[in-house]
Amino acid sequence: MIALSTQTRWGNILLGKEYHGLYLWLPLLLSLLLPACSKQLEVYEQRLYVFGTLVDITIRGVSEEKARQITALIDTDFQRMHHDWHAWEPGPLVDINTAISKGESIQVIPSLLPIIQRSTELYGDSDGLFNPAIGGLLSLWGFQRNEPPNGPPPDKNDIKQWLVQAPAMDEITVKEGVLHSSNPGVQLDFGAFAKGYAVDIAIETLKKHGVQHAIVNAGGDLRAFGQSEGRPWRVGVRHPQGKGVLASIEINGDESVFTSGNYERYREHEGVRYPHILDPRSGIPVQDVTSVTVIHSNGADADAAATALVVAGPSEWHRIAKKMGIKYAMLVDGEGTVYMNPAMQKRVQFQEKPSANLVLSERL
């Protein structure tokens, strides 16, 4: 075991979110905290509200009036994305889970079809551990809803019934626009990366009207490039049990800082939680991890590893990120312990000395 770091920074944002379907709940801590404005560069902040959680953009070295129009098109954007994503109100992709419930093919629209294509690929790099199939896994659940599931779990007959279908995103086919499915288990639900798909999305609507620095904070997770007053981003991640900021990172150049974790959103019953994140090989909760944060050029690919390895568990994280491309990660435990790769660890610097060990890991 190697002792954590005692250094302390603080950061401009933190991290930590918390979400299923396409609401992602807004978490406790979530702040923007930036430092005093530079003479030279203009600073331009906006607040929206989109998939259920506040998104924090914040621009720099642009006139006030450009930076409206490009935060007005990011607007308009992240809207239409919420629409046609949204796993169970009315929309494109509840028409398609309902095709696929009945065995029909369904055309489906433009907008849907990258983020099909892409959560496919994520799927079998994650070895099936981050799978968008799930939804009728999370609607068994009561994640699928507005509001905070509560009373007693699902029948585990109905949860034994779903594990027999298995649906998999490997079970999906799309030919010229038109999409099918055989196996009518196979609900999609795109809230384990969503957001992360969403940022990108952002940022190159950034950088396509001449942005060079910028952060969009959605809900907590982000994505970063440029600078802050002629220094790097630095974004702090939310201690999982709660108690303020673990620890702090830089961004260099351009990256994405994605947190999934297990400690807001859950149902209660008899005094047991049962946390949002499922495991797609048992059909229940993920209960040995808090929180899993990753660095990666892109949010939708560091969105959707933060999930696969909270499900992979203190066992598999490595593997699986490895798998996946993630050359920065850092597990968290239901005891506290800390897991991370060496490369991660020389990105971190711990707000105080956690009262559990450091466990390090081959590199990646």
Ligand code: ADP
Second form
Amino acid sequence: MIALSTQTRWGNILLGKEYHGLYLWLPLLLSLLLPACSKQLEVYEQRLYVFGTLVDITIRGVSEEKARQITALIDTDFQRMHHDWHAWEPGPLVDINTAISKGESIQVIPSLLPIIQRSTELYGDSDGLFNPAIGGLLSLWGFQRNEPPNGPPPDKNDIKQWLVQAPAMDEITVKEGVLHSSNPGVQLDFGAFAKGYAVDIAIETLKKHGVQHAIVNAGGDLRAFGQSEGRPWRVGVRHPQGKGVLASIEINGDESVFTSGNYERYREHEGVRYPHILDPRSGIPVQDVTSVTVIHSNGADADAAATALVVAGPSEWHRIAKKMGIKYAMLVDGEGTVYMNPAMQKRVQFQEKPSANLVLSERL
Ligand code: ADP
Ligand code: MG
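Next block, the form predicted together with this ligand, ref. the form predicted on its own:
Below is the whole assembly, all chains and molecules, this chain first.
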């Protein structure tokens, strides 16, 4: 059983308070108001586990039974994705990678086709900074495992060899569902993108079943739509040093907020940290960017963009964001300097006023 906890809250209506003059009228008023209010106020929360992350689903405005049924469907989808998209546990993606390394063609299961297609487009839009073909490099650095790696970084010659092969998404062709790569070094790993893609599929399922207000939150990366008690959802932005919440953002309609950070997964050796986001141009981890937060219409593109902008760093984030069609972005560098575009500044409310420098960019 994957569900770790289920909590249901119903109608947070204040009862038991004294409404002096209205006291006598209260039963009548309540009987008139309750049906409408409780429908609006009921909240269903369910926690699922997928891709090594806890996913919290919050639904407003439908019955508990319906919410339970929909989250069960989402859970089933999540577990299937986890199996189909896993880069190192036996399954369809590992089979694809094995075939590519042998120079063979392979039939792709239908659920993987749109992921390969969209991530290839995002690879191009990001000038190759988001590159899900870097599975071989991730493996060299020890990031294709459940536990964080330790020990010294990989041999420089191995990295050099990988750079000579320079595996890229545009070296893949898919014809009638059959995939082939001209480069045997291409090894697919959707770690930077799968969470966003899965969140989008969950949102689609919620909407398809008539839900109008919900949040799907995968460990601080989320997509929300609708409202909470007649007001926009207000969501937290993860703190770059993993210290709770850095800021909050109000959701307009249907939006995703994704943060990529170099603080959660890293290799540590002799006091030096080698984080899990790698620069495909140099073959080494990005060390001078702490986090990037992106607001965007869908989760998949937000997830890919957040990773790409970490690689782009302070000098290139604006150009790459523009190329990827991102309208709101914020980057925090290793010194704590915050870079963002003016539209992002208008939407971000910091918990505490940041003591570090703020560098406002041109409009995106
Ligand atoms: P988080 O898991 O913190 O949300 P990301 O969305 O940035 O972070 O995903 C990081 C993962 O993406 C890494 O663990 C690795 O699997 C993969 N990855 C690392 N660097 C790149 C890159 N340049 N392009 C595509 N995927 C990457
Ligand atoms: Mg990402």
